[in-house]
Structure formats: C-alpha cells, structure tokens
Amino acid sequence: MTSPTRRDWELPASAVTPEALFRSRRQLMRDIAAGSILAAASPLMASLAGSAFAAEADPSAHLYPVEHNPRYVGGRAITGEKFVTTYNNFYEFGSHKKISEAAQALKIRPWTVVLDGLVEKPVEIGIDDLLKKMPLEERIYRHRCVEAWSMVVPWSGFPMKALVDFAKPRAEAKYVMMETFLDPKTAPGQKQHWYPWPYVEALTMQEATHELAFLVTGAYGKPVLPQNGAPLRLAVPWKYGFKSIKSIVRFSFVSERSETFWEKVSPREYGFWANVNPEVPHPRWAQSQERVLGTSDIVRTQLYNGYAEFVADLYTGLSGEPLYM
C-alpha cells in the first residue's frame, strides 16, 4: 500500500520548527502542571515563555499545555511569543499595535457564551463549562494579516465544528454570526462612535464546519492572553486576520448574511470573504508579499495562505463574489 501524499501543513514538526527550545518549554510547563517542579519555578517559566504577561489568573490554566496535533503545522518557524503577545490589532483597546498592556483590563471571568438563532434550543454557557465539553488540542497555524505581515502560532483550542455540533443548528441555518464583548468602560476604543460596535464577523456553515476552522482558547501551551483574544477567539488560517474575531460572546445561526464590522466601516477595502490572495491587492497596498513578524524576512504570500488545496472547493460556484477582499 502506498503512503498518502503529505500535505503542506502536515510537514513533520522537526522540519518546520527548529524548536527543541519550544518543545522543551512545553515539557517544562507539563512538569509544572504535574507538580514535579516547585511553584517557585514559575518566574523561570515566564522567562522561558518570552512573554511579559502572565496567565496564572486564568482558571483554565491547569488544562494547558494540551496535546499537539501533528496534522497541523505552520510550514515555517514558530514566531516568538514575545512578538505575538506585544504586536496586536484589537481596536477595542486602540488603533495602534501597542495595546497589549491596555488589554489587560479585559475581565475574562465571568465570561458567558450565547448560542442562539436557528438552533434547537438557545444556550448560554460559561466558558469553563464549555471547555469541559470540547476536545482541546494544539495546532500550529500560519496567520496572515491584511496589512501584509504574518506569523506562525501554536494555538490551543478546539475545532469550530465541535461547537456547531454542540449548538445543534437547524437545517435552514446558512451562516454563523459571531460577536465580541461590548464594554466601553473597559475597552476605550468602543467609545469611538464612528465604529459599529460590537465587533461582528461571520462564516458560512460550510466554512465554520471545515476542519481548519478553529476556536482558540490558548497559545504557547497556556491560556490565550487578553490581547490575543481571551478567552475565546477564532482562527481561520486561510483568511486575512481580521476575520479571526477575538473575545467572542455570541454565536448566532442565521439564514441570511449580514454585514460584518469591517464591511460596514469600509466595504471597498474589506469584504465578507477575505480569503488570502497575493494576486488581488488591497486598494492601498500590494498583497504579493508579507513581512514575517519577529524577523527581517519578506516572503511570498500564497493563495489561501498556503491552504488552497484544502479550502478552494468551498468557493466553487461563487465566481461573482469578491472572494479575496
């Protein structure tokens, strides 16, 4: 029997991340979680993680690190955690990239998630109760921002399909609308009345149940930090980063497509689909290359961010749609 062709994002981790260092960090965190290293080692763990932010206050911290799924790898070296956690878009806390400290104001507990719309029965569930019901794993994904920079992140979380199955949508549901929190006292960016708060994004049901659609609850072997979308964010690696909505509080299953946040703000520049395509420029800049965060590298952008073989069939018959904006 011949062995199956290995997919681009199924490269062995040894070929993708020269990171004995990253793996040793994860093992260290496993040892700490198991109690084999004294709690006094936590400053060392924080130092090794390369992040100025601690996740100890998150009550889900004991769940991490989770088992790595070798099916999903990033195709190049994992981006250093200090870059991923300090270079952030999160307009709720400001339109600049240095919002990581301000985002610590986000209260991640209590946090409830609503599943409503065209479902058998609407549900409101606490994030920790939801985590108990979901199959947590780690996946390494590429992330391509519409601003032409990129990174590779070891996300932890669960397939979005698991959440869809839990919600039990009715047959007439065609889209999943997602909504982030609304709290202008905590997030000063939400006081900017020219933005249509709260942040809203959406996927088709086919996209939401695709194996690559992933709901993130952790990163780098720990709970995901506020600036990266705690306690629950989306990762759809074949789309531009603005589709990966952060800090989600609601999933609504609907039959009709509504405008998303950036469609309302600037429909000429940001559309519903937002699939990565190097041949389709943004109205204000080219998309053919990307700057790799934390390095001086400029690399060629790939169609669907390198995942074309696996997601292109989602868009057959949609030639009239602006799929790449």
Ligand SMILES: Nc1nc2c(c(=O)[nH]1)N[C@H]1C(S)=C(S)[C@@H](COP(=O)(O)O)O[C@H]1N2
Second form
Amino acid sequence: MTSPTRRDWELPASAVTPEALFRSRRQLMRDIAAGSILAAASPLMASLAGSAFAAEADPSAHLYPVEHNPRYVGGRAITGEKFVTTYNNFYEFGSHKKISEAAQALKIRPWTVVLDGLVEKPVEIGIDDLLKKMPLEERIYRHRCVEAWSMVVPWSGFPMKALVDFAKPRAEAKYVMMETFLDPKTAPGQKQHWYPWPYVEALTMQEATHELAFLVTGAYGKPVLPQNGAPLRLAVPWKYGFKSIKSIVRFSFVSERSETFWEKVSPREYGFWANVNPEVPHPRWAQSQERVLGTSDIVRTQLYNGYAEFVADLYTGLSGEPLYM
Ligand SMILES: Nc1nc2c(c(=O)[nH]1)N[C@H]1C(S)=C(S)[C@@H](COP(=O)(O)O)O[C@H]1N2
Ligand SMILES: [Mo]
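Having seen the form predicted on its own, I'd like the form predicted together with the named molecule now, please.
What follows is the whole complex; the chain from before opens it.
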C-alpha cells in the first residue's frame, strides 16, 4: 500500500495486514471448521478460532466462509477480531462498550424476520430459510461510529437489495423501517424505560437498494456473534454507525417514516440521514478525525466515510436536508 495515490484514510504499508496472511488465516479457519484441525488443540489455535465466544453452536456455521467480493476494500488494516467482538455499542445490553458477555444471553434461534407494510404480501420467514434464498458474500467495510472511533471488518451477508426484491414492495413505498428484537428479560438495557425501545432505524428505498447497503449475517468467516448483531444486522458504511441496526426482526415498507430510536432520544444530535462528514461537528465534539480501534492511530475522517464515489449521487438535490447529522 505504498502507492502515491494513497487516500487519506489509508495507513502506511507497515500497518496493513497482508491479504496473504488474512487468506491463510481463513484457510486455517476452514480447516478447523472441516474438523481437520482440532480448534482447541493449543491456546494459539483457540485464539485464532476466536473461541472466546461460541460461534460453533450456530446452525448456519457450515455456510461460512463465503466467497470474498474484492470490489470493496478496507483501505487500512482489518481490525483484530478480538477488538470488534469485545468493544461494542448495543444499548439493549447496556449503555457502555463492555456488553459482549451479556449479549451471549440473546437467543438467536429460532429467529423470525417479518417483511410487511406496503408489500405485495406480508411474509414471516425464519432466518435459516432466508439465508438459503439470499446470495451470501464477504465484503470488507469501514465502520465509523458517531463517537469518532472506527474499525475495518470483513462482514459476510447479502446486499439489502436482494431482501427488498424478495419483499416486493409496492411503488408507494418510500422508506424501509427496521426494528430490533424487544425482550427486556434477556436484554436488561431495555428495562431502561427512558429509551424508546425497540431500536428502530430507517433508510430511503433508494438507499436500501444501493449496492453498498448490506445485511450482515457473518463476520471473520463465521456467523456473526450476538454482540455484533446476530443473526441479522445492517451495514451502511457511508453513514454513522448508529444507522447500522443490529439483531433485526422486522422490515416495514412505508410511504411516510416515523422517528428513529436516536432521533427520539436526541433529535439535535442524531438525525435521520447521518452521513459521515468531517466538516460537520456533532454538537458536543468534532468529527474531523477518528480513533482506529485496536491501534493507537488517529486518522482523518472522510466525507461519506470514504465512499463518496459510490453514494454522493444519492444526495443531489437535497441541499435543504440535514444530510450530515
Ligand atoms: N439494536 C441496536 N443496534 C445498534 C446499536 C444499538 O445500541 N442497538 N448501536 C449502533 C452503534 S452506535 C454502532 S457504532 C454499531 C456498533 O456495532 P459493533 O458493536 O458491531 O461495533 O451498532 C449500531 N447498531
Ligand atoms: Mo455508533
């Protein structure tokens, strides 16, 4: 990565995980999955397999790893799995970053997803049946939290457009509203009644069918873990992280959207569009830089988190809208 055309968000070669190393790690994961290597044979193997959490129990484990799509590049080193799986925002399990253990209480099977609203016919489908219908692939995406930290993750999943096509929305549909599970018994954060549960997010139809909008079902070549939003989570990498709603149970196609979770909490701070922009500060902090999770690096934040060439066209003619908060 020493090319002279290096982007601002790219780091020097020394900081980049060689693709080859990542590949060989994936081969190792594959061997472990195939049983040809005993994952627990040594502490090294155990740590490579990320065995602090029990992904093996997931009935979709055999689907991974899925084919890698090279179109989407991280531009800097992939963030270590141990950071991504132990430093989380998932307010259902607490309003701090150390929720990974508490999130293991989330029961991810059976898991039913509802597609309703302005559709030809409402559908309820189990996650494993949905997985059979969707074209799974792996993409490396950057993720920029509104709190000014970021990470680079190899997600597995499918384009949200495939789900929209499956749902067959009617022409009047202008937005997709998405909803997280509601179960205060397993998710104690949902007992904090000052938050407007369940977590709700929304995209315009144009955003939802954009090639970058991705529904995540896996990460690091395995089923995605509860703390990262199992079994179905959104990734919209040009927007602040709070748009990427976790553990989704419902997609409703509507002509007029209702308020999202964070808009209800603090409309002045967390808007509907929430496109990343280093020049539009959050009311309480700057957005010009970000801390790269798992490193001591601070890098410059990019317009649309570096995805402007993909998404800038979505927002032409909307100059009156608060696109960047
Ligand atoms: N249901 C739900 N989805 C959520 C959140 C949440 O609290 N609840 N937090 C959001 C925020 S602010 C971020 S930055 C990402 C964090 O994802 P990660 O924990 O996998 O890094 O999830 C997003 N999706
Ligand atoms: Mo976030």
